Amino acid sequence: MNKIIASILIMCISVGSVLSQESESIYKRPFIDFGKTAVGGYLEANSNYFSEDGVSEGFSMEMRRFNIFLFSKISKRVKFLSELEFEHGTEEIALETAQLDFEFSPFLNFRAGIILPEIGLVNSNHDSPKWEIIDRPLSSTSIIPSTLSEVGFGLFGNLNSGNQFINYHLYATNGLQDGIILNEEGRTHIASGKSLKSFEEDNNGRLMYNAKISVKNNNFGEIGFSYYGGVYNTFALEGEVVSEERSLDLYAIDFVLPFGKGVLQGEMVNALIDVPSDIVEIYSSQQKGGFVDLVYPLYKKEMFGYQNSVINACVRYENLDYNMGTFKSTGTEIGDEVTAVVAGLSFRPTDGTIFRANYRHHLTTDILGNAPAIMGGFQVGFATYF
């Protein structure tokens, strides 16, 4: 890791002038106007019809979420950044961020705090009004587990020379704990690693470790590589080692591409997990899974009055593995897949509200492999910044 933190570093100074930390994805919210202090947020509503294999609940309505954005501009390079959410009404309210941002140069900045780690494409960039397609990607929440908050610290910065752009984070935060395995799930499942306890203090005494480094063109495009990891799981009580360590990995590389007049983008992710050799044939040591986004516009024109409105067609295609093993007993591949298909259609009457609506298509396989459960359904909902 020591390695991978010096060598980012050495690339970042060597490289020319810099771009104001505010080019950010987490500060590009309409709310912010860098005064002393702004108040801002977004909504998400929808609804939704399913079946699989021939069976529905029926219609529903959901009001999905409602997050609120607090920013202070404590000082020319000191600023506040929180966001409280609240899911489905009040079910669940959580603190999803939290942080100081401190500009020691221009090139170096410090940050602390809750935190969102720099995951793939989505978990610092999940804000619903920004995308075309009403639910995140499976491997966005199922691998990648966005949206993800943790207490840690770190170094960020943005730098460009000519017509290229870099920009890197390095975290070390408490991490994920225990559920990632022996879990209510049933399988290897990472996101049931995210616990409340976090916040207040570490499960291990073990950090882990995030760094991303993204490179933009302007005419090319934007990808990134990220990495987190580290050890898991409680290994010691009260001094006395009671388990082995056991490590996860997560690497990923995303993008963002011009495609025409429109954008294609997406993510892979690969997870090495650490398992209890007698349990690996249900809780896998590797998972894999990636999605591509295409967003094409297919009317920009003034509509009802809005003079930048847009019309746009999206497609995702995604695949997940949750389990890439195979059964000892046969030599056969562990099912345990997902492949998903969603079409829709948005309208943007302006940059910060949308409305959706999908069709969603899931091929899911059991362990054993046997034929696929169908799934589809429509939704129609909209999000909007306020």
Given for the second form:
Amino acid sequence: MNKIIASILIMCISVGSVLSQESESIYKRPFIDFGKTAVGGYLEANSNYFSEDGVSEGFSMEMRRFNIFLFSKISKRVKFLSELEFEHGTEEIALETAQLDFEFSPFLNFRAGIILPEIGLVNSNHDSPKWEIIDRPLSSTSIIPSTLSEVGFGLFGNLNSGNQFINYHLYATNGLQDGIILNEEGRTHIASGKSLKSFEEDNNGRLMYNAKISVKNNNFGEIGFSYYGGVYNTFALEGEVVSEERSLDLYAIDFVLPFGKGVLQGEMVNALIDVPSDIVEIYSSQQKGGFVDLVYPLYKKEMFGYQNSVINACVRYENLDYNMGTFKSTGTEIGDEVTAVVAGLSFRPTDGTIFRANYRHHLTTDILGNAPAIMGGFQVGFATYF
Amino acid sequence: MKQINILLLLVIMVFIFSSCESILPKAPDSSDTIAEPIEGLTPHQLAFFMEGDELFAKIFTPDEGLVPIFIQNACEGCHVGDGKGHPFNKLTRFGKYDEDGNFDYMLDQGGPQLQHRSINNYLPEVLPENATHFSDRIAPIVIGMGLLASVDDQTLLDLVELQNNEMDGITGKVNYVLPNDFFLSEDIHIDSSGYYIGRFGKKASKVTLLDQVVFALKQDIGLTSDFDTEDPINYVIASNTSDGVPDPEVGSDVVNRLVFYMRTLKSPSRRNETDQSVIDGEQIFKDMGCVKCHVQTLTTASSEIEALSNKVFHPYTDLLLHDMGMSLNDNYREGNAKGGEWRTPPLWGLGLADDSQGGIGYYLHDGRATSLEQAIEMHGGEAAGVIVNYNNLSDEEKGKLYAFLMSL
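Hand over the structure of the form predicted together with the partner chain; the form predicted alone is what we had up.
The complete assembly is shown below, putting the previous chain first.
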């Protein structure tokens, strides 16, 4: 323990040589070789077979994502990156990223445009080919609403000394909106707070703020602390105050640690949502959840003529409580929880291409804590950068 | 060697996928679920049932009219899995007596029911200061409603007469209520100078399922319908402060499917029916006189839905009002049901009640009893004599009685 603290301290004090923008996870994509301009992307398709309490809709296939990146190095220290996403064919088309990075020094970069707030492990690191498990972690989609992309600006940078790195991001964005409670789910659902209107103007004139600091040591791995939050509701109409200001606060810790030949990674997130007191039991005011993934290479050799191909085994455990607290009327615990386990195998013929097969098992408890609904299913699919 | 390993892996994968069905979660035993259609529906009727099922579970949004005030955002929110509700969704009705001694539902102040939740910058309703009488209720199980709806009024009147002749203190009565203007009298109904016999609701204040569903849409979820186009209003803000959603918020299509769903939800099959303790318990239940109110068998009149027509069924209710004594008296009047008078609740599904109430059974109209023992001990008034019999039971006999009740 002392050793860890000491090494973090050393890391913080001894600011030695510096890294450049290129260590940002968003630039860790195979198509970018930091030449002048590059086009790339990724593709993901899966087929699913799920059954809940014995009822199955049968097999289905989906073309989940087709994303196109455009990167341009405007000058040595000014870069542009964009990502256009087509989800389920052309059902949903979104400009997920369109950002300009301007370097003052490796420690101080300015970023503006449509950006990906740095919250938890997944949001800015969400490309399907990077993940061994087909579905994103529940904590990263239903509490942290990945992919969250927003109009905003901010600063980021790196410090390093020897094999320790510190990386920080500070952003201001328009932020999530009223949908957090005004939604079709009939409960607090942070992801429903995303709104296309927020690309045009804010709903309440109050920015949301995002900060993340991560510390990385080549021996111990990486750990990140992040915050995202601010006022989400439209509390004034034409300047007249019609409601109290209500805020959202998300706190997350994430980690990526070496585990033998494999990797142990995960995140934990705690969300505090300011909700009118009369609806608080139906619309929760606190949610928490997280996941842990273990990815372990089983077989790492040349296969089918692919030199660096790997077969990985992976397991994920996730647990979420969407409604924390107790009922006023009975003093009993409020339910609304999910526990899920996923196990799978993946085959990576090359780094940027993955074939995946997963088995998923979910236990979902309703708000009253009745016996859980049991869902299970298989997924197979592939994802590849191009 | 390499190839063999890979082949092996492929074989394992193929094996896993071909055994999909056998590893995936199984359906719970059908006697443990209650959300099923009655047997004998035609394919078209089944389609209606499924659509109704979906609407019963549908979460209504502020844009669809959940605003300005409501108690829950879905029927299922209270009637979880069509089962009994949880006290956190308890609803409160209020009223007062006016100077002439007539009961006043305080419609001009937001009565008869409180909508204490609100969303989207509306204000929740609060109880008016001058309200003096209140009635708290948890949601009842809503299965088998079609059978109850198809029993003719004459059967109920015959039961009243039977009970009154027996001189044992049990004197059920019917609630005569003035039906809504959209009420259409059917063959089963008997007109009593414009008043009709109510049978739904805990004080039997609703004549038909249509009545009940229209009332629920408005008073429980805050939705206007073709049958009632006025939003519930929070008079603390002002009259004319309905929501900004054009009315009716749901059409007769929604109302009719919900009513059809209510009519065609099957009563649950019994469990452990042949256990000796259950059989003994049933005998004790009969011998003590519980069946005088919790009438075992009723028969439906003929119905246009074949599956409901001339059916013998076992709801364990007489659908009549009984005075249950001081401790269950809430002093709240509905029609001619007085404070202490409650309609005998059907006991079917009792053994599955806690499955929808978060693992703890909450019994009686407001969920005040958390065990069968408490629920029975709280019976008073007309049931006082029967409860003396209950109190004389040995622990073993009581155990058998509970085993029987849990098998329903």
